[in-house]
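Here you get one chain, nothing else, as structure tokens; it is the form predicted on its own.
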Amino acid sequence: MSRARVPGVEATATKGWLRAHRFLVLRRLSQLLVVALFMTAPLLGVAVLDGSLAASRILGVVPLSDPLVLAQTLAAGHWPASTALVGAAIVLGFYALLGGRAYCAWVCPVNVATDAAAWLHARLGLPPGWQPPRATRRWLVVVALVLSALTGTVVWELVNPVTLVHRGLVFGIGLTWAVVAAVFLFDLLVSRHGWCGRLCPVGATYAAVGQRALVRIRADARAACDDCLDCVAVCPEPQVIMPVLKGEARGVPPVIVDADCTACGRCVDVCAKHVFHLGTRLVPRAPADRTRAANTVPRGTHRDAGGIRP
């Protein structure tokens, strides 16, 4: 057993170790701090955020609920109150303007034990292991419906990974261990990114959520890439990479537009040759298009060598 190339290492030593996890630092700060206004309920007394990921109220006012929660409560035959149905549309709108699967890496808490399950992965060059087709996650949605259907309960809830660590965080129960160490084994050692990537129907949702969000990632810089594959090493989706960063030749636009793709940063955070920066899916007009449109003249004008006349 091997042990492969450590990304990142020419990163650190070009812009130094806190611009090179930048990205990493902040999702663990968001991370913790969601964990810690839910608990500031049951430690102070003041429900900042009083609930779950699944469905929670800010200050007690602005209501927050999870789009697959609300989809198998009404698939379970059951209206929700008016205030789940604006806390999913708030979700919604939120994560369809920022991506959907944001919430992945910089919302969800079981992403710690899968982003250290990779890392260990990596460290111990050990192989992918199974791989199942991308579009699991996206058939557990609808058992999941159909269950609930056929149920009249919630039934992705019962199991859910990140509802039962959020409660565990929370309130302390101590099943939150068994579940963190399940995912981190099964990302380990039977398949690699497995869990976020390929099963988690949570997941699965925020990405079709996500399908146009504004806010992406940029490889505006590609042409500086020297190939190392860091940010591959790096990614969760790495099939989001490549299409982008080589795909200049073919007109592909320097956006990373893929529904996959997490916005954690990482490839921002590990490319020595600042390719890679979060904007917005806009991309600006070419140089050669906007001079060709300087060079249009309107239709009824004429050009002399004194300018445009009519």
Contents of the next structure:
Amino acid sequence: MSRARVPGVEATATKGWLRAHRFLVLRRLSQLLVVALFMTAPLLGVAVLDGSLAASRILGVVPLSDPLVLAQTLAAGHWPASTALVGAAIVLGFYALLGGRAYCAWVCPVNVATDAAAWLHARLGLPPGWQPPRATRRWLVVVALVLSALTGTVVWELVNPVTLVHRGLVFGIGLTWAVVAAVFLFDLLVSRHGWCGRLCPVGATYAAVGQRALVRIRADARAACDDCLDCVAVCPEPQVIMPVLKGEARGVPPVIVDADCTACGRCVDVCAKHVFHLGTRLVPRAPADRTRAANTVPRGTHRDAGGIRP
Amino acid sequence: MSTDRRPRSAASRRRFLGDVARGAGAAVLLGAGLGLHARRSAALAPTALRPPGALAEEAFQAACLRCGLCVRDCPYPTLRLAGLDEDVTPGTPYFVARSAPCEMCDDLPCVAACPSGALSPSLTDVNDARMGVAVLVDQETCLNFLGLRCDVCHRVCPLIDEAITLERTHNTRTGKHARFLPTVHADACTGCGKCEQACVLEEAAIKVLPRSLAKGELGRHYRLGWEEKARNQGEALVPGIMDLPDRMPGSGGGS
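Show the same protein again, this time as the form predicted in complex with its partner chain rather than the form predicted on its own.
Now the full complex is given, and it begins with the chain already shown.
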């Protein structure tokens, strides 16, 4: 269990560091950009984005609001002004189209901390610790809404690390680092992939939003897979990969449609065989030719692979 | 949610149900802690005032999205966004009158910025804002009460002679001077806090308090006789009550 497996070594050797970390770098830039755009108002006096991840404004005009925050407001008994409703509709439309949990991988600032924790966790070969089912986060959505109704307040925002951290960064208010440290230590010492993968109801909400999202990770070249399992080792939601990667025999399309996939693209990065790529769920790509003959049937059947539980 | 998670065999169904139970259990446990935390953090520090147009605190807690747009659009260093280490619900806007009062902008930029209506768009005239109410909490240190002519709170009041008036009374200490007592009229006071900020004392003698804390409330069935008489062409509220003869001082009693 405690083999300190380092995914991506082979990919780095064959593809070069940049190609083997392309999506990681792009995501960090994206996450940085989101915070930077929110900082233009206080620093430059020009508000590209203004407010926080709970609700904001693009260029002082286009409203955005977080669907879970809005749902809690509704549950707490407040019918919001139209600005917030329009803002939520825009956000819902955007993520419904472009991939719900892309929010987690490309926007959420907490993801940086949980990725760091996962990285260190793998290097140290620590035990997984407390592993509540991944569905717990969906139950927490329900709990947040019920508690909002019972207490009459937007209850999850009292503890929501996503908005607390973002607000802390953008407004410079205290104890942000305590929140970051708490989530980091939780993921490192208490529960591997614990926060984003099991508890965070914000991610669960965006997953629900992105059930039919267009942009997806595809595994068109899955026949080239050499079963190194680097993708599974690096994936924050490893359960989404195997059914597709080993699903050719069962006629599963080569698209990771599971809404839990955050489209982080790390599987694309760490695969030395170019199995994965970022695409859409629509375009059926012609199956890659080079493989079939060389790699016959995958060594692990999908049942075995499914046995690799987080 | 996705179809490939549906259990197929009895064993996997058992595991599925077990997972559901574990997930729900963990969520309820976390929720219970959160619920207790929510009850405690709903209390608002009495020095923290909400921006103009804010709904009553209970409704505000439900309505505020914690986005900070009002804070961004406040042109003064007045509005702050509560952090985790303050006695204000995290992410909600507030101001402290003594350090930075509301400057009562005519165009109400904070209200215009609010996407949720937690700062109610029905507020269009800042003079109708009711952020709190000024109370002269300490007559023993107020310079005007001591017989001096400080008058600062009166002078800085944006609604001078409406929200704060100076009421002239006899100075019984000297026997020959007047005292000009700053007197707040709650029906006009917006609770902006200019008076509290300007009070020259080390600790302000006049403070803006949340209305719920500062104001008394008459029983709903109370009727003020003199008002009823004025409304009733000088007649008493209940006609035909027998008027007993008044006993004058020194008249020696007897009916």
